[in-house]
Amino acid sequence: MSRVAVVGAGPAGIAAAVCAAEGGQQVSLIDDNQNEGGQIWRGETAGEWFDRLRGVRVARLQRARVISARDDALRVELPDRALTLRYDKLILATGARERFLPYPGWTLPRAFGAGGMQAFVKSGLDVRGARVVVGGTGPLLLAVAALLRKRGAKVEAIIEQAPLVRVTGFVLALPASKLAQAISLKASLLGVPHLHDRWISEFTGSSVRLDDGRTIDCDYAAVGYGLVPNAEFVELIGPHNNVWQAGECTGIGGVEKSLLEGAQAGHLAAGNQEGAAALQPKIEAARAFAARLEKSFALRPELNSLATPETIVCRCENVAAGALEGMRSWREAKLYTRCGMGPCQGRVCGPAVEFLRGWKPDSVRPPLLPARVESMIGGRE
């Protein structure tokens, strides 16, 4: 029996933990949320997978954050203590986060990311009667708009930056099951204007302005430009034997891809090569879908000019876009402006700056997240 540590309890992590435990391994499932499910299954149940998780022996570490790793051990911080968790095999299912592109007004109250708005509504934010504009890019916009409408909000418009021809081609190439879901979502949004080839260039607090000069009155702006993998842990660990990656941290492709990759990683950790191999054709199909998704909703170059010199890029350290002029790298920007040095450690501004400037972090160092000093220097095994 091997000790298998699974980092992340979204769909990929749950599938990995279940398949490893069903294969007879000693499994620990670590996640920084109160409940399993990740962002996609927040506040919801997922039928079969939650039933299977309840049916196996898995040590669950909730509200737990992995802050560093070395050799065969993870340093884990919990609300009241820290511990060192040793493992023989490691599965990274760290998911993804929303990509924000700074635009005038994006730091005002009632300006959300599209995924952030979804999470807040699922967690209880009352939007009954509120006027909301949903913008950015990707299929998530329809899901968010449908949820908002279901919860009583008035969705004033959906603003999609991708051209209609690309989106239509993507939809028509969907397999039957996904096409049915798309049609159902679209039907639930009858009467809501859905603009393509357009983007939100400003939020005033009471309206949004589009790139063509039109304004739409609203109480909330929910704007997100897709997802980016949470790859910091992957980069910190580096390539090792007995370490697998699964889900959105390997590339954005949705729940089906995450479940398949998670299940395969769990089988491999349990030594079930046959079970892992049987999933490979479906995984290849899911990854092909992910590639089409990325191509269809690729960010257009005009979005590079969204931020004005006064627009805040790094919210943690209050760094405006103009302060980055003349900088040649992410490291230089950190040294001179503290961009990326705040509590989020560049998780929000990093992907934005990469798109705007082409800069990438040159290293990943522990702690991966802000941590208590005592969490770094000792603790129980």
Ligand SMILES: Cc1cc2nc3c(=O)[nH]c(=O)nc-3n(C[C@H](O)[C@H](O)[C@H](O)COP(=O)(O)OP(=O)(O)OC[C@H]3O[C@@H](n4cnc5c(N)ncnc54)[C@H](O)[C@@H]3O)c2cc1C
The other form holds:
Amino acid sequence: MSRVAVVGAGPAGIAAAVCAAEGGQQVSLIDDNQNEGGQIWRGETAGEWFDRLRGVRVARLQRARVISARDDALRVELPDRALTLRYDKLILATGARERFLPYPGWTLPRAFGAGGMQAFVKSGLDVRGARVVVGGTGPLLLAVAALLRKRGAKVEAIIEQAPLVRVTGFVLALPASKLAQAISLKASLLGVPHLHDRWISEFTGSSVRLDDGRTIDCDYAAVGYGLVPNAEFVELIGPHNNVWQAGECTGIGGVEKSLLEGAQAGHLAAGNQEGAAALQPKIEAARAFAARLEKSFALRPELNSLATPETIVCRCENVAAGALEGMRSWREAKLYTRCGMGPCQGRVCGPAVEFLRGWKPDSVRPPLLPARVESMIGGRE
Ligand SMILES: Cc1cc2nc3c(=O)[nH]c(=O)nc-3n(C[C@H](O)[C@H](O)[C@H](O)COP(=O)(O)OP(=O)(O)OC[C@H]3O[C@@H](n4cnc5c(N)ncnc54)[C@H](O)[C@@H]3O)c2cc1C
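Since we've got the form predicted alone here, give me the form predicted in complex with this ligand too.
What follows is the entire complex, opening with the chain shown before.
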């Protein structure tokens, strides 16, 4: 029996833990949230995969963030202590986060990411009667708008940067089950203006301005430009025989892809080659869907000029876009302006700067997430 550590308890991590445990392995499932479920099943406990998780022996560590990793051990920070967790096999299912593109007003109160606002509403933010404009790109915008409407908000408009023709092509190529989902989401948003080929260029606190000059009054702006994989862990640990990745950290493709890749990684960690191979055709189809998603909602070059010289790019260190002028690399920007050196360690501004300036972060170092100093140095095994 091997010790299998699974980092991340979203759909991919849950499927991996279940399949590895069903295959007789000693499994630990680690996640930094209060509850398992990741981004999509946040706070839920019902469903096939939760039932299967309850049916196996898995050590579940919640509110536990993995802050660093070696090739045989993880350093894990809990609210009151830190520990070193040794493993024989490791599955990384660290998911994705929202991509923000800085625009004037994005740091004001009541300016949210689209997924960020969804998370707040799921956690209890009362939006009854509030006027919200949802903007950015990707299918998540519809899911967020539908949830907001269901919770009593008035969705004033959905502003999608991708051209209608590309989005229509994407929708028409959806498999029947996904097409039905898309139609039902769209039906739940009947009457909400849905603009394509447009983007939000400013939030004033009481309205948004679009790129074509029109304004829409609102209380909240919920703006997100797709998702970026949480791939830092993978970069830190590098390729190893006993390490697998699964779910959105390998590329953005939705919950089915995460479940399939998670299940496959769990089977592989349990030595069940046959079970893993049987999933391959479905995984390939899910990856093809991921590629279509990326192409259909690719960011348009005009978004490059959303930020004015005064617009804050790095919220942690208060660095404006103008301060990055003349810099030639991410490293130079860090050294001269502290961009990306605050508590989030570039998790928010990194993808934005990559899009705006084309700079890739030069190295990934522990801690992967903000951590207490004492958590970094030794401690209980
Ligand atoms: C903000 C947001 C909202 C979304 N909303 C929807 C939606 O409404 N509908 C939809 O179909 N899809 C949505 N998605 C896409 C959704 O994430 C995927 O479809 C699916 O949840 C991916 O599953 P996953 O297991 O790969 O990753 P996730 O669900 O992201 O799970 C990864 C888990 O790993 C944890 N983690 C990461 N790093 C560490 C670490 N170092 N230590 C401990 N834990 C760690 C994370 O906290 C998270 O719980 C959303 C994505 C985001 C980012």
